[in-house]
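One chain comes next, on its own, written out as C-alpha cells in the form predicted alone.
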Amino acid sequence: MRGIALLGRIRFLDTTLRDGEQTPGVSLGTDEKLAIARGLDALGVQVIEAGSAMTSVGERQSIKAVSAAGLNAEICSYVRALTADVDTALDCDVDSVHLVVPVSDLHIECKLKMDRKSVIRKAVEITEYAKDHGLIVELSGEDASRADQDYLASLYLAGIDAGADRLAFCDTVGVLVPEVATEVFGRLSRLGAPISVHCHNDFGMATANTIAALRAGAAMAHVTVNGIGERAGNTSLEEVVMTLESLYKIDTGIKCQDIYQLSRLVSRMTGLPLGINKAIVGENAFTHEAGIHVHGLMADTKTYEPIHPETVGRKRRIVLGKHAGKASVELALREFGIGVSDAQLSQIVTRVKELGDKGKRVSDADLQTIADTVLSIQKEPKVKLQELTVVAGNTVTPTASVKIQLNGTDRLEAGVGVGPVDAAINAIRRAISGVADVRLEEYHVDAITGGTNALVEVWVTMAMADRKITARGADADIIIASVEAVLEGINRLMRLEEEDRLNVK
C-alpha cells in the first residue's frame, strides 16, 4: 500500500452535472447547471464535469455556459472515443474532456461489436485528436473492475504515449471491494500517469472502495453531490472529503462548512430528497432523540457526534419521543426561554414519554403546548384565522383570500401559488409582511387516517432571524391543516421574538 501522505495531492473531480443528472427523472436547465457550478466552484473542487455535449443541443448550451461563466475549476465534457464527440467538446470551449472507453469483454463484445487491439486503438486515435485540439484528456477505462487487468494497463499505457493527462478507473455497476480496490491501484498509480477512481453505489461501497484507493495511490476522486447518480448513485462527495478531513487529517482544499448548503441546492434543483438517515447531510445526522445522548451531548458533544455540526454548515437538533430523558426536555425547554421546576420538568418528561409511546413526534409547539398546560399558562395567540377562501382549478391559477386577526386588528389579504396550499400561505405571509418576516423552510404531510375523508396531519418548519420551530396541523383538509400549522408556527416565532425584546429591557 501507498503511503498515506500521498492524500495531501488528492484533486476531486465532480460529476454531478453528468453522471448525477443521469438519475432517473433528473433534468437540468442552464440556470441550475450554473448555480451548481458556481456552488461547486466556490467549495474548491478542481475538476467540473459539466455534461456530455453529444446529448443534445440544450446541454450544449449548459455546457457553454458553464464555461463562460469565469469559474476556476477545470470544466470538462465527457466523450465517446469519437472525433465528433472531441469536436462538438470543443464547439463547447471546454478544458478537457473525460474520454470514456469500454475495457471489460462483457462491453467490448456486447456493446461495441469489436475487438480488444481495435479498442485500443480507437483510444489512442482520439486521444491524440483531442490532444492535437489542445484538450486535456482523461482517459477512462469503463466497466474496468471487470475487465482483465492485464489488458487494462496495456490500454493505459498506450494512451499515456498518445498523449493523455490522466487515466480513471471506472466500477460502473459497483462491483468493487475495497481489499481489491487497494490491490489494483497500488499498481495502476505506477503506470506513469495520475489515476483517477471512480466508483458507483450498487453495493454500497462506492465511499469505502473511493477512500482504498485514494489510500493506494489514486490521485483523484470521481463524485457527486449527496451521491447521486443512475441505479444505487456515485460516490458521495461529502462522504469522501468528510472522511479525509476528520478520520485521516488531511486537508482536502474543500470548503467544508459550505458542503450542506450545497447539498441542499442539488436536492431542491433535481427534486431528489434527501435520506433521513444519509450520512454527513441527511436530516437526522446531527438529530439527536434519546436521553442518555443528550445528557452526554450536554457534557461534551464528542460523546455522540463524530464532528460539530458547524464544520460542514450544520445546527444540532434535539427532538422529542419516549426515548426522551430529562436532560433533552430541559434543553429543549431552555431554547424556548421556558424555566421549570424539577416536579415540573419531570410532569412535562412523562407527558412527553406517553405521546412517544402512542407513536407520535413530539414537535416544538407538542412541547410548547404541553409546558404550557403544566405551567397553567394561557397565551392569546397574536394572529388569527378569520376567514380563508380559495378558489383552485384546471384553468384557472390557484388564488386565495384571508382575513386574518392581526394583534387586534383585522386584516384581509391575497396570494396565488403554484397550487391552493401555496396560495394560502402566500396569502397569510403578505397579511403579515411588515410585522413580522417569516420563512416557510420545510413542509410535510402524512395521512394519519386511509381514504378519501382521510384525516392528515402537516408538519412545517417556520424561520424568522436565526430563529427556527417546528409546527404541526391535522384535519380532513389538508389546505386548513397546513394554514393550522403555518399560523402555530407564526404565533411562537412572534412570541418568543416579544420575549426576547423584552429580556433584553
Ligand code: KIV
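Here, rigid core means the biggest group of C-alpha atoms that superpose within 1.5 Å across both forms. Everything numeric here is computed off the predicted structure, so don't read it as measured data. Residue numbers count along the first chain shown, from 1. Compared with the form predicted in complex with the ligand:
- Once both forms are overlaid on the rigid core, the distance between the two CA positions of Gln347 between the two forms is 2 angstroms or more.
- Put the two forms on the same core and the Cα of Asp31 is off by less than 2 Å between the two forms.
- Here Ala471 counts as shifted, since its C-alpha moves by at least 2 Å between the two forms after the core is aligned.
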Contents of the next structure:
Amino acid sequence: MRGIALLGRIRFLDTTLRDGEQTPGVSLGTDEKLAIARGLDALGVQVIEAGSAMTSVGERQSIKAVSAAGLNAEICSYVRALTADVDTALDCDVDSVHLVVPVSDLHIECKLKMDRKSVIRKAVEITEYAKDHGLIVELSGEDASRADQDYLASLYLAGIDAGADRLAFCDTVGVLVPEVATEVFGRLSRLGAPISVHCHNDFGMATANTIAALRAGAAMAHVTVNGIGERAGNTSLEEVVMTLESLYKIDTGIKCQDIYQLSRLVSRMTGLPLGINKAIVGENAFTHEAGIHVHGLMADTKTYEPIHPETVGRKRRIVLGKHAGKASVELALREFGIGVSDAQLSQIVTRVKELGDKGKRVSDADLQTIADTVLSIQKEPKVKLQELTVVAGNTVTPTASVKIQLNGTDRLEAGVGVGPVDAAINAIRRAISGVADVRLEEYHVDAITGGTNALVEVWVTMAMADRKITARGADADIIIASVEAVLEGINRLMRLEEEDRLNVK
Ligand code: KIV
Ligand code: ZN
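Now show the form predicted in complex with the ligand, given that the preceding structure was the form predicted alone.
Up next: the whole complex, starting with the chain shown before.
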C-alpha cells in the first residue's frame, strides 16, 4: 500500500467516450455522449476524454457539447502529434489534450515510418504548441510496455521540459504484468510529472496492472465504464474503484452507489451487453442460488459477498430452482418484505421445487405469486374487475372505461392514454385513487406462442410508497393480459400494506 498511501487521492481519466467508443460497432451521438459525460461527472471522475476531435464533424459537435455542459470534470480530447489535431481540439473548447505518440520501435518504424529522434522532436513541438494555446497537456506513450524503457524516459523528460503537465504510459496490447508495472511505475513516477496508467485487458490483467501501477506511484488511472474498449477492452472503472475502496480502504472520492446506474446507461447507449459474470456490474455479481450459500448469507451476508450490493447501487438477487432450500426461499421472501411461518415456508419450498424439477427458473414474480397463493388462500382480492371497455383506432384518442369493485364497493372511471393499454391502466389507477397510490414502474411484454393469436405474457413492476413488486398477466388479448398483471400487482401491494399495518399495531 506504500505508493498509494504516499500519493494521496488517486485521479481518474475516463475514456469511455474515446477508447470505449472504439469498440467495434459502437458509435455514440451527441445526446448519448452528453448523458454519459454527465453521469461520469456526477460520479466524481476528474478527467473525461470526450473523444478525438479530428475524427469527424459529428465528433467535434459532441465534444463541444460536453465542453459546454458546465461539468466539474476537465474535458479532454485525444490528439496526435499534429498541429491540425490540436487546432480541432481547440475548436471544441476542451481543457486538455491527450497527446499520443508511439514509443515502441514496432510502432515508430512499422506504423509511422519515423525514427526515435523525430518522434521526440514532434512530441516536444506539439507539446509546446498546445501549451502556447493554453491547453493542459498529457503526453502519452503508445505501446509503452513494448518500448525501450530508456528511450521512453528520455521522451518523457523532453516532454516535461517542453511544458507537459502529465505523462501517460499505455499498455496498448495488454502485455504488461503486475511485477513489471510495479517496477516501471516506481521509476517513471520520479521523473518530475504525474504519470497515468492506461491498460488493456487482452490477458485479463488490466485491473491488476492498474492497481500495481497506482501502488508503485502512478497518479491517475485511465478507465472505461464496464471496461469497454477495443478487443478485450480497457481497465474497468468499477473494478479499480471498488478494489481501491474495498480491498485497500482508500477513499477514491467516487460516488460508488451510482456505479451500477451509470453502468446500465453505458450498456444501453453503446448497445454492449454485460457479461453475466462481469465483476461488480454483471447480472450474477450479487445473485445467489445454491442453498448452502444462502444459508451462510442469512447468518451474515459477508460469508458469500465481498461487498454489500447497495455499495454500488445494486440489490441482492436470490435465484430459485430445484437447488433451492428453505434458507434461500426464506431469504428471497425477506428481500420482498414477505414474512412466513415455518409451515407456510415448507409449502412454498415444495412448490418452488416442483417448478424447478420441470426445468423452470423461478422468477421473482413466480415466487411472489406462489407466496401470495400460500399466504392468502381464501383471501378475496381487494380490487376486482367487473367491466372493461376500450375504444381505440387511428382517428380517436385511446379511451378506456372500467368498473371495478374496490373493497366491496363499485367504482366506475375512464381514462385516456397513448394507446389502449395505457388508457386501461390509467382508468384503473383513477378508479383506485384515494385508496391506493400505485405507480407503474416497468412494463414488459413477451409473446409466448407465435402468430397473431399468440398468447402474450405481460410483466409489470408496480410500486406503492417504497415497496416494489413484480406481477404477471397472460392472455391472448394484450389489453386483458396487461389489466390482469396490473390488478394482480395492485392487490398484492394493498395486501402487503395491510399486513404491515396489522404488524405495526
Ligand atoms: O491503448 C492505447 O495505446 C491508446 C492510445 C492511443 C492512447 O488508447
Ligand atoms: Zn487504449
